[in-house]
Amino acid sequence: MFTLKSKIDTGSEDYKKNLDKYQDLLSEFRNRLNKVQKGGSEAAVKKHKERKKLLSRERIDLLVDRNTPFLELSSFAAYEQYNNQFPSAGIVTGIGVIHGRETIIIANDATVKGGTYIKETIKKHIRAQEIALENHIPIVYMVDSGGVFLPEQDEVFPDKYHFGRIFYNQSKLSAEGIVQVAIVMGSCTAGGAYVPAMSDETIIVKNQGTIFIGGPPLVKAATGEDVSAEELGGADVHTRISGVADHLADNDTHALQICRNIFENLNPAQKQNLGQIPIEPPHYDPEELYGIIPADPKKPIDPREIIMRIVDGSKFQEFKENYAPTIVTGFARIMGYPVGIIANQGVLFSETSLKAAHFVELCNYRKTPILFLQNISGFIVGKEYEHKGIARDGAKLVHAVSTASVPKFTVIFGGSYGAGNYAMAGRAYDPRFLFMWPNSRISVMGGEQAAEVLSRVKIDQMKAAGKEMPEEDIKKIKEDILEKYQHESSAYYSSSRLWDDGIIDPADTRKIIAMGIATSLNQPFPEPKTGVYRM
């Protein structure tokens, strides 16, 4: 392969501005991702602590082996939503690695809301479940949480993907031989008490783990019967009389130890082998990638630029470098791993999205992974254009990603808008993982293009009325437009919603993406299958 060249001169000015204004968004980051992980309010963490609890990331940090990484996802869901009252939508999810082998670990954060479920709370455990059963590893389930948050059952109980889902989930997981380890560290209560109960094995903690369908409330209100939780369904009366539990820990730090010796005794998996090579690291600093993003949104990036930052020894072998330059297309290795490439470099034409259709096949067929890095504004639209069947052949590059075997990842650098993100495998096209960085944006279009849009709308009812509008009106829908898309369409906007697996810092985006590559790895990927393409 070859060894990239950068064009870009770190002493410039422009490098500089745009450094600086990204250190900030950093800053602005790491701060407000500090404070989400801190959990629930600091009256909230002391009661949890004195009870001799460890908080969920300290148990995650015990339970993963020594000196490897823990690669948290959706640690912004349910921000800026409920007056802040769920940081991370109190519930820990992400892969983690106990005893060599990828899992998925979810963990409830008894210090929000006593774990309890609002919508984006089953959202983020039913996701870490579809992570699990795409890639084939196992789950470890950190049971502590009084059930859903009921002021809110109406958007957490009936429907599809609401609280039942989870335990369908893991009837399926079980029927895929995927392993679920349950570990009971505090409350469990009505239907949570179903998660121990699906799994293959589980772990209590005494005198502070409860299993039971009804509280001691209910079963007074329901029975006349006074009983305590102890009583009902502790940690004793699930391993010694009903047989729910099967593992009796004296306190988390135990419960964790056994579950790392359950993992000890696993079969290995049967890996998908990709031939990884010896890592290189690459020939330009990753943390340059701050002076690279433009300070102006406006302005293009070379994804090149970005790619020789992420790739093994910055090389790479570009496919049809000549042909539709709009798309960059190639092949590279990341941490050993090799991975096809598909970066954007404008707009999508007809030729684009042939040039991407050709090249995802070839990566389907080898059984490369595929990486998409977004930073598109969408098709090309006129009348010019449409006779030429832009649709037709962007139809081709929306097929061949939908149909690819392999794994996909995505990572937004830039914008993501329009149908562009769905060719570009946004999360409509299950990607394994999608990532944001702080300054990318989601909408279905751009915020000016909105404005004029909604704007010459409004106009022509107003005509077609036979009055026009005056120009303040005029400015004023547009200037309203324009805030609220700036508002909606930020990094912040979509992980609070999970519409990505989470905001990213641009220099880890190589150690990321090598993570999801691993963890697809612990199945063979099946065969290449493919629809009717229109020609």
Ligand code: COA
Contents of the next structure:
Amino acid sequence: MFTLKSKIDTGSEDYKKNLDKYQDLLSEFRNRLNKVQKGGSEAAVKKHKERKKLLSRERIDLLVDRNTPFLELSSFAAYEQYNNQFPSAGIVTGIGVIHGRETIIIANDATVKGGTYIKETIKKHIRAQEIALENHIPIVYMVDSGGVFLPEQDEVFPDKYHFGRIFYNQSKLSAEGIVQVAIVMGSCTAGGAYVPAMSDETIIVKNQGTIFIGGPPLVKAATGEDVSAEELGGADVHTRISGVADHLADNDTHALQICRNIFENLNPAQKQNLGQIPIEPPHYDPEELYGIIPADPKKPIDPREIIMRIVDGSKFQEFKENYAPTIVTGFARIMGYPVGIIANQGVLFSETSLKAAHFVELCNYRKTPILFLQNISGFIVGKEYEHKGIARDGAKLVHAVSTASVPKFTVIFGGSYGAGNYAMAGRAYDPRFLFMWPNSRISVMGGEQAAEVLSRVKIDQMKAAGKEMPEEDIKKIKEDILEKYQHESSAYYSSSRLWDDGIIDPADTRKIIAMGIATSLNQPFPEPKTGVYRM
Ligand code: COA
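Given the form predicted alone above, produce the structure of the same protein in the form predicted together with this ligand.
Every component of the complex follows; first up is the chain already shown.
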């Protein structure tokens, strides 16, 4: 393969300006991440530690194989919502390696409102289960939760993807042969009691873990019976009398060791072989990405400059290099794994869509995972393009992306707008993972375009009624929309609502995508299958 050659001058004023701006974005990102990863209030953390309990991220550190990374997902869930009272939505999820197996870990954070579930907590929990299902990997639940956050009951209880879905998923996952282990490290109340009760094996910590359908106050109210939590559903009860739990642990560390022992005795994962070759670092330093993202988001970026800082040896076998240049397609290796890359370099035209759809088919039939690098303002508009059938050609790409049988990975490195988001494997198109860079933006269209469209609609409405809209009213509509879009299109706004799997440092992209590919190898990719392409 050819090694890409950079056209960036890392000594230029432009580069330095970009770098300065990006350093600010990165320190904001790191500070915010640091803050949410502290969990609940200082008082709640203190109380938790006084009970001799480990924090959720400390528990995860002890569970995973030493010197292996933990890929934490959606750390910014619920960020800037609920008065910031739910850091990471009170739950830590991610992929860690236990005895060599990629595993989903779902850990309640009891320092955040007793580990209770709001809408985003449930979304995060369910998303983690979905990742386990798609990639056929085990799950460890570290349970320490008071169940649903009762004031939010209308957002969390009865709907299809609310609390009940967690236990439905557990049954379905089990039927697919996916191993699930629960470690009860605190409270496990009401519906939450089903998490350990539906796992393959359950560990419970002595004088700390409890499992019950109704806690002591509810029992008292319902039957008048006086009973302590320990007597009702403590570790001794469940390992000796009820049999709801299988292993008794002395403390958190012991429980985590038992869980590791369970993994040690599982049958080894049957991973498919993609023909991984020795890893070669990129020829260009990934940290140069910070100086490549333009300080002005409207400036174009040649995505090859990004690709060469992500792929092994900066080597890229470009496909149809001279045809439809607003999309860049080609093959490369990431940490030794083969990957097809589709990256934007401008709006999507008919020929761009056809080129990308063709490339998706190549990847499908060669069983090569696809990485989508999104920086897309949308499909081209106008009479000429409609007459040429942009809708039909765009549909081919949307179809190819939707039915692709190989794993898709999406990274948004710039803007993600309109149907461009869909055609480039946005969240609705089931990429195995979708990550955003701190500078990236996502909304149905750009703020300026939305302001223009909405003010035009209002002006036309008034005109139809025989009136004219005063200039200052038009200005006000535009300003309001611009401000709203500016706020709502940020990566943090997206991550807070789980439209993605997290915000990542651009320099980590390569490692994170490689971990995603490694995870996807836990079951064979299905045979390609497509529907009707309109010609
Ligand atoms: N809904 C809403 N808030 C809850 C809650 C629930 N189910 N359970 C706990 N909280 C809140 C508390 O009000 C408290 O809020 P604050 O920090 O603003 O004061 C915070 O979570 C911590 O609770 P606290 O009781 O002080 O902590 P703890 O560690 O001693 O106990 C629990 C945690 C979860 C064991 C205990 O709060 C409890 O039993 N909660 C009720 C559980 C229940 O019955 N759930 C049924 C849901 S279907």
